[in-house]
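Let's start with one chain on its own, the form predicted alone, as structure tokens.
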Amino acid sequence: MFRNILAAFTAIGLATLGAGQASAQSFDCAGGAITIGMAKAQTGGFAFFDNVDARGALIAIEQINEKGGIGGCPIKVIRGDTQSDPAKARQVAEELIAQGAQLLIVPADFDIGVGASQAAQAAGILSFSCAASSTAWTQAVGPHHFTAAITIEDSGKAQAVFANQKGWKRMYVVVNAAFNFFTALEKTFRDNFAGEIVATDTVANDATDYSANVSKIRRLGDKVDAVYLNDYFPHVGTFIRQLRAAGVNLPILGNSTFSSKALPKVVGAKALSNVYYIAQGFYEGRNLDPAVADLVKRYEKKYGTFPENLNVLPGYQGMLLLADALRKAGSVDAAKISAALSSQTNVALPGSTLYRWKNRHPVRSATVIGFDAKGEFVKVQSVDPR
């Protein structure tokens, strides 16, 4: 049976998070608080993603503390800036541990955050990345590191499930091969797509003119049912605009990096017809899950802007999962928290569902997002990548 974490918040209080599955218990609050070290990029190139992830987690912590913390024990956060530097990440983690951090929230990227998680492992405390999607990270570090975002594998499977449901038989693939995220995602999509890959184009990471790619697609005419566009914004905005300007109105299937409020402005509402992408959940438009709508409202009030990118949702959801595990563990013992996290199944989170954990990364639902006639983001459907 699915259990809704936020419903447990509302009905029983954040201090007894998850009480629908296990009775509330007191927390071993010997130090007077649960001290979470947040080793994330506040400056540098990766700060754009880490800051939003951190803010989502901080809003969840604020809500938890408003209701009395975990078993009566408040959560205290101490922060350090990794400066988007992998070497600095380990140093910052070690400094936070020396300052009393009892567990660590680490960056949203394997390459940038692995040093921080290794420092936590060496110190015998749990590390947790709310917004990382790598399945290799947990295996590289050890038994007390978890990543909580939808995995590349589940995203690729969800793309294929949706494409198969739409009846697309012939797919034209466009991929930015400069990043493992895109190449790994494409491989999973290929492995699960029931149709034929008609052709594959590799585009450069610094490309601004896609006329050659667009001409190839246009020449194929009705031999193509849809375009699999595996790049990121703003590149995808330029590609879609040029494709539509050439008169090609094929459906386009993308990934979570399409999630930018600037996309409709760059492309135009009409050009976004039949454009879809897969994400962890829906926060970009109207008719939101009430808990997600509350998150967006709190974010705007606290930080003065709409969430800048998709990491707000995994940051928030990840902290809810971690809080649930802390409550069940009854202490900050890494082995107990790890066991409590691993036992979570069929958890209905704001915006998505966690089915289970596999090797300390999640198996979870995906969301298909599209656009209405006005260019507004709309939720199309949820997808079970299993």
Second form
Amino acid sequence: MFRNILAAFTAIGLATLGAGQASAQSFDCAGGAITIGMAKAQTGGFAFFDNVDARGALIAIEQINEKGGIGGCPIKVIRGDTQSDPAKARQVAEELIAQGAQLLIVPADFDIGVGASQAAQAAGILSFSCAASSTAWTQAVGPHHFTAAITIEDSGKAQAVFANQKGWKRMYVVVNAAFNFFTALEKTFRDNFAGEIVATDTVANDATDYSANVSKIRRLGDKVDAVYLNDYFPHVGTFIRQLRAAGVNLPILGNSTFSSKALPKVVGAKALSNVYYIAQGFYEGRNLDPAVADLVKRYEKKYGTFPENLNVLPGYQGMLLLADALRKAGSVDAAKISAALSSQTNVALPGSTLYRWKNRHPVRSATVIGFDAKGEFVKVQSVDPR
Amino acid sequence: MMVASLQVIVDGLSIGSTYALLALGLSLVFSVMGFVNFAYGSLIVWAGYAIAVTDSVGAPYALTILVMVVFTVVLSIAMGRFAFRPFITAPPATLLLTSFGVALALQAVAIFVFGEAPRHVPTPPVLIESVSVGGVRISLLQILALGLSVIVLVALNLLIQRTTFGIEIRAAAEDSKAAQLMGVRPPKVLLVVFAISGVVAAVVAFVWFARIGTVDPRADLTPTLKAFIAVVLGGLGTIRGPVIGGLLLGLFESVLASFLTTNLLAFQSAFAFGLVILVLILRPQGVAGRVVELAK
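Structure of the form predicted together with the partner chain, please, following the form predicted alone?
Up next: the whole complex, starting with the chain shown before.
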């Protein structure tokens, strides 16, 4: 039944995208191509995330160009390396604009990418971050900046919805307070969780040993129903391993940064029992959405590796949304693309659903991912965080 | 309460013994060259990759560890020979900058070869599974970490204090020119010190990666910083100084993680550096170190 409803919904969403294509006026392809400037970190500490996001977007562009581009106008990409340096982001963006970029795809992180989006806003062109989840970013820049990943708030709400559905009443919270992403996520989770937060533990970003935290959880015994582990891989791999080795088999609820093919190897299949995390979509395991499976296949063929992290999906999905808006707008005019993006509703994307846009960030579905007895990633369920 | 306190001590000594080993490796090179080798963490990272790569071709765990030890020692000797020996008479600041350069170069090569994604480093489950002794949880790895640090400490102490080569190291550390006049060859001493430092790094890497299970190219900073803090706490110029510093740091972290309130837990690193500053003010040579004259 659920599958049928989902299939129907997907059909409606794809029809919506298709209708956009069909009803679009012919594209104003003045320069012979739509020039997208990609100002992203190709080197430095953030490159691990930004490169995968960019690759997802590039595969979408490749597919769009294979089908003749946007209204017959091909997409051309010019790239600049922000070197993971917030100060460089603006400079790189300005260089790309000077080279003829008609809209910009910017880094997946507010702090690292805000300069690039401000440069685009100042130049009157649209900037778009496929994989950013901060709602503050769009407000900080202005009307021509969009972020396309599931927001931190919706991720936190989705975590709470799932925890409430599971009937967990007493949660032990572990948070890496070094990043705003984790503290903001935890706040939303806390605000929406129906049960009680038994204790909150903060772990250092450079921690390599969690014995003290594990001892505290162990001491609480059956006063805890589940652990809310709000850190990122590889830290979470080490944490879960040490927790399970200490004989604590409580359910664990995490976030999208758990996503890594190395996690089952680090933790072991048995220890991953009752481990769940909330993500924007599912790409890590089997029985994938056919479009996601195709994305993974293309990624592996083009880059010689399985997608290194979760950003492949928002990169790909974000570019599809942008392409749809370009079709509807019929030009690269920032105001027209902004209006076209904002009008998108109930769009079924590969692996996720965009319900609507709110203040230029999306309201979209979340996916709960868990593990089977062999330690393989499995999709548990979709969650509507609204 | 008694069990909880014992658990804090066991946890603290366990991680502290790893810090002690890290600090020993760093301190050894300092004793001869008079500078803190910030590329020391890179040795640990590359040791992790040696285990991961050997494992990926299906080698048994014991062989991966053997390969890792050999590789780490060779890399450490190469580091000493090609990066530091040419500057053996240079001021410490030059050597310090060189060590930063070596660390960055090794990190860049690791990113180029292995990519940014963390890689799995295997650990036999028996090492990390813990047993309860009178309510206190302890794993084989924790016992091993403590045991290995004692073995390394005793071995280094014997080497430095009881062997001719140890006398040569101490002579070269005390006065390189006078040692040369006595027939000691500082360049040779330097390479052997780097080799020993490599062995210690390999021991650390075994414990470190068995605990965390992954390696990534940017993971070099944490072990270097921990070693540096331990060395400053314990003091330079002796074998026992870094060991005491490492154990103190481990215990300090364990106590903080166990008893700080939630709001203060985020500032654990700040507390650790605060302790370093306090020690530097009250006892600049460290808790168990001796005054080291750097000017040559």
